[in-house]
Amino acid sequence: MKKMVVRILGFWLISVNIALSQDAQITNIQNRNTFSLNGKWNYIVDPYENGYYNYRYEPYDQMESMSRSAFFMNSEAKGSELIEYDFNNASTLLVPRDWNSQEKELLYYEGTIWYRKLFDYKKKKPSNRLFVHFGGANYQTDVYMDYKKLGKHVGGFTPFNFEITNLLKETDNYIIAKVDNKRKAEGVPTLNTDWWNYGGLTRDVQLVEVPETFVQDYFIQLAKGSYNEISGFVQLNGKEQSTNLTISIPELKINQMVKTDEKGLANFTFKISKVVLWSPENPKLYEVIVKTNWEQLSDQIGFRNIETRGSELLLNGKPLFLRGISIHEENPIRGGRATGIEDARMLLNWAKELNCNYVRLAHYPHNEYMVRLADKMGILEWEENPVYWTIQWQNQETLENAKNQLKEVITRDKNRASVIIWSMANETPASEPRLVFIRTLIDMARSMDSTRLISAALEKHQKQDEPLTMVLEDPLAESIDVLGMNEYLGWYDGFPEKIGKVKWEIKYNKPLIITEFGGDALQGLHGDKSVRWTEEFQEEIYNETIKMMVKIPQFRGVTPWILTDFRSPRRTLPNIQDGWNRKGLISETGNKKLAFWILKKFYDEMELKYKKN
């Protein structure tokens, strides 16, 4: 390919018409015609944002127009031109991966890195359209191609795409992505978290080729409360908006025709019979096909109902106890952000070894591999929007950011049977602005998907003058379907012997999931159960907490914190933490701690109990 040299004074940001956001989200990427851009990308570290400003130190994004020749000049250096950036001779990073775990110098780096990928591509049909799709990039990503800015995406864990049909050449194409993982006070999440701020193109980057008019999105699920009725929508994108299409489920002998309106939207409801319901015991998936005059798009969809009745949690009408574990999107053994199907399989297989039927994907949307694999393995899931701790509740831009991230994960995963709960937030201090903020998210989630449950990890407090009575009394509880609650008795609150003395007051007649409990243990460190950091101390917390939880009338599930030890810059105790949160049941070497077996025993007992009921 022709050599391309990058000059100082902002090679990357030249654009006459600058887009501020990504194109409408395309779903079901895994079943479409794609071309991988994964692999080695050249990169340039830019902590001072030199690539973002011109010589007057004005952001290029704020300039209305500019001449291409004024800043690009020629593609190659001539004579003694001063050149200080050169992608061709730059080092490479693997995509998808975070940058922190690939280079020692980038371990704690927070700032901008510019990525570039060169590629050739010829469309299968001249009239087809082409999009570049990013599975996720942390945190703000500005994308460019052929001197044009495609757009910007904010949020580190949800997918986005841009159309590049009119920019594509058969050879010598390049995509440039400016990825900035700096934490921001107004961000979602905000400045303070308890996980590693992995930066970079952390998920698959792919070209997606589609017909001129294509199926952009669809929702095909059992109608809420029904076992013989499918409802949903199909949304087309393209010139031919008003047309007939069919929705087929061959195994059920369904071949339903629907018509889209002038905006390409078709809403539908139709009857089915003899459907095998999806469950952890029988994770049945049907091939579902949406067919137009231009394409045939298939998906693998399970049908099931999730609901509550008082304090009961019901799956397909039967009482359900959620035997769960919390998971971070991290490969503890390799180190760094989990990326592909093998990472997902490792984490979910460990959950299966615990006899889990459920996982909490904390504290942000995980890779799509996790939810699709959970569909196949029969593992229920809680998906969480990264509204974490102290968000700027009264900042309208922060609210719009949170809404967009929630919208993107619901759009991506609304057809996955494994996903039963959309979580709005985690451990957010109670206030009226927080209540307004999160209720706005709840309203949006319900408008997008009425078939799933809504939850959040709520606030609790100690009862005044009764230090051994804990109270769950959060006004947000009135707006959600399932109560979530984190508690760390025995670790942050007293010692394990306190756990059995505590009583709970919970006034809400709703199912309760203990969304976090636990304590730290360095795997291999043994001693008396009264000594912190030992496996025996963590084991005792699990023993005592299990005995306490089963006494709570609303108790219908638990996701202890956490499956594996994970990286956190907050955790610095030498020779114990060394940059790791040690609350995992499995170490970064893959070794199981004593508490793992305590939890498994409890889950084996609960499985038998619910089978008998």
Ligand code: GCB
Second form
Amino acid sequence: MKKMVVRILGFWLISVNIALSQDAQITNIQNRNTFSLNGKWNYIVDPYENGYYNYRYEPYDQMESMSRSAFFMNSEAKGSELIEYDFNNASTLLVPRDWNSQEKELLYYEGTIWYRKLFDYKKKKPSNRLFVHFGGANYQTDVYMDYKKLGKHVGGFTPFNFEITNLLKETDNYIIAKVDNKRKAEGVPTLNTDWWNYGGLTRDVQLVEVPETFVQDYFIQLAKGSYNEISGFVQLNGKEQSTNLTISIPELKINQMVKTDEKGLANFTFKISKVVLWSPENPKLYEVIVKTNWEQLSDQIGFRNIETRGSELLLNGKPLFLRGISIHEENPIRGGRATGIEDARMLLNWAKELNCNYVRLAHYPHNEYMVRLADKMGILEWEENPVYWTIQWQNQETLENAKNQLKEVITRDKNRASVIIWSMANETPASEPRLVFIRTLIDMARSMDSTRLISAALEKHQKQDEPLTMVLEDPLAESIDVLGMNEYLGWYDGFPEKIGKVKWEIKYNKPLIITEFGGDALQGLHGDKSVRWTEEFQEEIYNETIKMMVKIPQFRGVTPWILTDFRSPRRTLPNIQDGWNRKGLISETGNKKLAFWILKKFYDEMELKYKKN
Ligand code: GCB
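Since the structure above is the form predicted on its own, I would like to see how the form predicted together with this ligand looks, so please show that one next.
Expanding to the full complex; the earlier chain stays at the top.
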């Protein structure tokens, strides 16, 4: 009986812990007082989930000894005690990085890895609070410190943090993160995607030290449609909820006092004048400071307006054409997920070489470096929720998960001028439950941020009995501001000569972005333009598609698929694909294919055309 009780108690402790989730998200980590936990973490690969369940060697009536064999206890065997793991002598993985690209035997691994980091840390001020912040980890992360579960996070691409103020010692702390990248039918994304399921602590891990009452989050942007009014909020976290604080923009001589309510929230609007608007041509960022009695937090924020009028896309009131490219968060040359600022610079510099003013960050939120750097480089961005292909539309948990991931990326990036579009989903087949699901996401996104545009990459279809007429009539189009559409004429749909013969029926008077088109080419493989997989075949698709697109009246931008070749387990053709999707304009060796230059030429022309207008 006693055994039973202890067993149930143990199980109950685990299940209660699983119900926990992360603390309220802290934003603008980059400008806070942080201590990096990046670098080498010891790790244990645990495909059978023994880290929780190998209690079988223990006497069940000894709770203490029972739990010592759970990996999160970070145990070291005392004498001849039977403990079958040892972080101290375990190998290490680099953080931030996916695990697949670091160890040969982990390339295809999908399952659990336990990471452990030891650290000493002395707070700058005893009354300060301390959080551990993860920039992102794929897919589910359960975090422990000092035998205790801090919480869990679901979703592979957005940040989360936990408070550790009361657990911190000056020396010998450990944090253990159990990261599990198993794909799940009910997950977001679900089982099937066309990209590598990179697992691990893929983004920075940092300690964040803040005052007892601190600025947790804020939204400081031009009000929708306005050029002289800032509107937003500041949210405090801590004991002193109701207080005065100032928002200053020294260059604009702004010093605005606002008062938070009993929940630590201040909503405000105030006037500004003579603001230099942010644009790709002049990506002007202002230093903005939120100052409380306890803290001064700065940020670099650009002010601009993005809106639509009929089928026009307007940036700061002027017609805009989006010269874009789709990007996966991958460094094809090193292999693996893109991580720090250097990877972001490499990808965005390539986009600049194409003369892009815009990128589509597909198919999930990319790391914050991509967004911060785009702000500085003057590159507009589309950010995307990983609602990809099919999802369990009628599963409430799946919906909550998709909402949470979207909420986290909007929370993180809502002050970035570069971000102009929140995309809800990619290529989701039309059905009523899918419509209800995505409309719920749209409502949430609009309630969090009314200043940006909402879109989704929709599917087109062929008109019945008219093989050369393509129709875009997805009812979701009514709920979004900008139409996104993927099409693969000349690749999945006929040969390149079909492209020029196609007529389009798009019944919505809204701006259209062709969110994908393209075809595979093995860099260096040359031949006649009629031969599939050659650079010439891909070049022909680009030539024909460009001629076709410019005739569509609503056409306001394009993000061809894709900047670089990227790894995908779906792509198995020997000697051509070998595990890579070859639709890149740049190979994994960094070489440009012929189609790169076709697109660049088109963008040079479009830039001129829109300058004249
Ligand atoms: C698509 C998907 C993208 C794929 C691409 C392809 O429509 O949105 O994720 O990688 O096609 O190459 O088939």
